[in-house]
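In the form predicted on its own, a lone chain appears below as structure tokens.
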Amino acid sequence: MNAMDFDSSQTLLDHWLTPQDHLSVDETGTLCIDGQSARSLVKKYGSPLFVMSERTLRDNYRRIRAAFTSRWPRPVNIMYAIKANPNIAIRAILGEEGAGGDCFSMGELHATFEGGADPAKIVVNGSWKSDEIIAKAIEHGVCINMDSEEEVDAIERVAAAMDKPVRVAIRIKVLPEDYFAEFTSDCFKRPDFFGAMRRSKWGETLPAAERIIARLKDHPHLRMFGYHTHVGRASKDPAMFAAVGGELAATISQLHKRTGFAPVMVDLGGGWARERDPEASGELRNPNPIEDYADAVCTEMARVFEEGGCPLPELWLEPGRYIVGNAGVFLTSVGVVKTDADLGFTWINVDSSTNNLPQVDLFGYTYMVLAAEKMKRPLSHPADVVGQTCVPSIFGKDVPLPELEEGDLIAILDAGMYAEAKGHQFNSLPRPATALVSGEFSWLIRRRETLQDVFGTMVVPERFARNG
């Protein structure tokens, strides 16, 4: 259905609401996030502003956990992929829910620990890990997902110096050619997706994994714990996730026969698509709820493990976007509305830019854009919503909106994922603040940047210092 088929922003929103959204419209026609109006939040915290819903965060985590725990007979560990949104307050909320953690850097480890995650439920990933990260993981008892044969000696060297054991898993390069040979991603625009998977830096093939397991006999501090893979948000089709999970289970079963090692856990990574899905770059509706993915994956993996004679392991997952995506709304204020009657275009300039939602420029995400204070007003002709930078900075083309004027608020949905995490300061624009809402309460969880923040890390040699 085309956005212009709706008569107002409210009917547009009503059509696209998903079960975990806590969005509503009050009697004045103003968008409310978890019960608080967009205008009241901007009045309190300023514009532009990221707003995160605590209830949506908790609901998303609980739903994906329930989907997999009800379908997998062994323990399930839902690990929040903090790269999607590294805010420590968000990590703390998920820590209360019992979420584990997926980390790639010292910074992500720091934020995950600050948020109170259980180290026994955390993994460290990465194609190369410094001695500092390895030592931190060993110190806290975190599992290290090894990405290469070359890592084995490095981890043993650090563990031996600390005289501490460390749980390790092997990342497998999963290549289900029958599925991916004719595959086209609805997110990553690569003409040869299978070839790109083969060439990617991630993971080891079955022969290399077998060699690693054999080498562990000479590495007394390393405790083989399981296996890992991750393809990411390449498709909304549950069959893709089933193909990857089934191929991983088949590889693990072969390794079990050859080495005798039965994994404690298997980590399937992330990329779990949501029901409102701007990542698909065009079609917002994803007809597959998370329960469909859990059904497809758990059924296929259990079947393959049983046929291969390998005991069922624990199932670990790394959702990021699924947990935080629709929990975030980006609020931005209209500056000037420019119309060119000769060309037939209207541009709504706002006080932010795609610096703050970089996935628009990087991957063509198509976010839903709403008139936050005129939700009940009739939609007029389409307009382009554009940001402040010296590049096009187009939040949305031909967006159906009512007549807007300076000071009106625009709301952009699904801004919780890969927005703040990838946001930057092009044209020396400070980054926005973030507020957390929960019913009648709200809190600042990231302060707005200042120009001092933008330039504060720069050092001017004394010979260039200004006189006077």
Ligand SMILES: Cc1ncc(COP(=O)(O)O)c(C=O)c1O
Contents of the next structure:
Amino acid sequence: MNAMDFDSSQTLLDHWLTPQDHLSVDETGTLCIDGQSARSLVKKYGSPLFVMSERTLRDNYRRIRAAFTSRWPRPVNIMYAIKANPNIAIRAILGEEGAGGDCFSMGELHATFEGGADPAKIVVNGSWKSDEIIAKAIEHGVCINMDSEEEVDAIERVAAAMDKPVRVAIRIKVLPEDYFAEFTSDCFKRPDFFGAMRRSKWGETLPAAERIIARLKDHPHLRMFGYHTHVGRASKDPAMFAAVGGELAATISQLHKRTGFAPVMVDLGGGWARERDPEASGELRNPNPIEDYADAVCTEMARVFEEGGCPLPELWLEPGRYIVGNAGVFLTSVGVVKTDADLGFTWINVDSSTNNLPQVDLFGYTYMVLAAEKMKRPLSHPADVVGQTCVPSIFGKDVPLPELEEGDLIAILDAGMYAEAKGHQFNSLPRPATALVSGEFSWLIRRRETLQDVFGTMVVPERFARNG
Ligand SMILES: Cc1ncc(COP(=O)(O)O)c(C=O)c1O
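Return the form predicted together with the ligand of this protein as a structure block, the form predicted on its own having already been given.
Next comes the full complex, this chain leading.
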């Protein structure tokens, strides 16, 4: 359906609404997030503003958990991949829901602990881990997903010094060649995806995994716990996840035969696409609900494990985007509206930039852009919505919008994932605030940055000190 087939931002929204969105339009034609009007939120917290919906977060978590627990006969651990949005309040909500955690750094471990996650349900990932992070994981009883043979000795050394056991899993490099031979990603623009996967730094193949398991007998503090893999948001096709899960199950079953080790858990990583899907190069609709991914993966993995004679392990997952993506809306105010009648273009300048939604520049994400207070107004000539930085900073090209003027509000959907997490300060622009909404309540969960936050870490040597 062509964007110009719609007559207002409201009909666009209605068309693209997905099940866990708590978005509506009030009688004045203003977008409401979890029942609160965009304008009232900006009045309270300023512009630009990230708004996170607590109900959407909880609904997303519950839906993905239900999808997998109803299809996998063993326990399922849904670990929030905090890289997608590291706000501690968000982590706390997911902690209340019982989510485990996937962490990559001391910072992510810190936020995950602060948010109250159960350490028994947390993994620490990374292609190389410092002694500091290994010690932190061991101290709290967190599972370490080992990425290489080389890591085995380092983890044993730290655990021995602390005289504590540690659960470890091996990240497997899963390369279902049959599936990937003809594969093009709808997300990563790589001409040879299979080659790039082979070349990627992540994980070990079967022979190295077998050597690691053999070596564990000389590493008394390491308790082999399971296996991990993550291909990520390479495709929205459930068949890709089934191919990866099946290949992982086949590798694990082989290792079970050769070493006798039956894993407690298998961790399938993240990458689960949402139904409104800004990362798929302009095709905003992903027709596959999460239940289809769960069906494809659980059926294939159970089949391969059974065929390989390996007992079914627990299923652990690391969704990031699925949990936080549509929980976030970015609100930004219109500045100058510039029109060049000769060229036939209109540019709507806003008080933010793609510094705040960097996936636009990094991966070509195409977001849904709405006139937050003129949701019922007729759409006029399409316009480009552009940010303040010295790069093009195009939030949306040819966006169907009504006539807008300075001070109007724009809403950009699906801003909960990899936006604040990757946001930066290019052109010395402070980062926006974030508010959490829940029914009639709202809270500031990240304050707006100031110029002091932009420049406060810089140290000017005494010799440059300015007089007075
Ligand atoms: C190991 C690992 N797990 C989970 C995730 C989360 O992925 P997503 O947000 O696509 O679910 C990532 C993302 O890069 C990752 O690298």
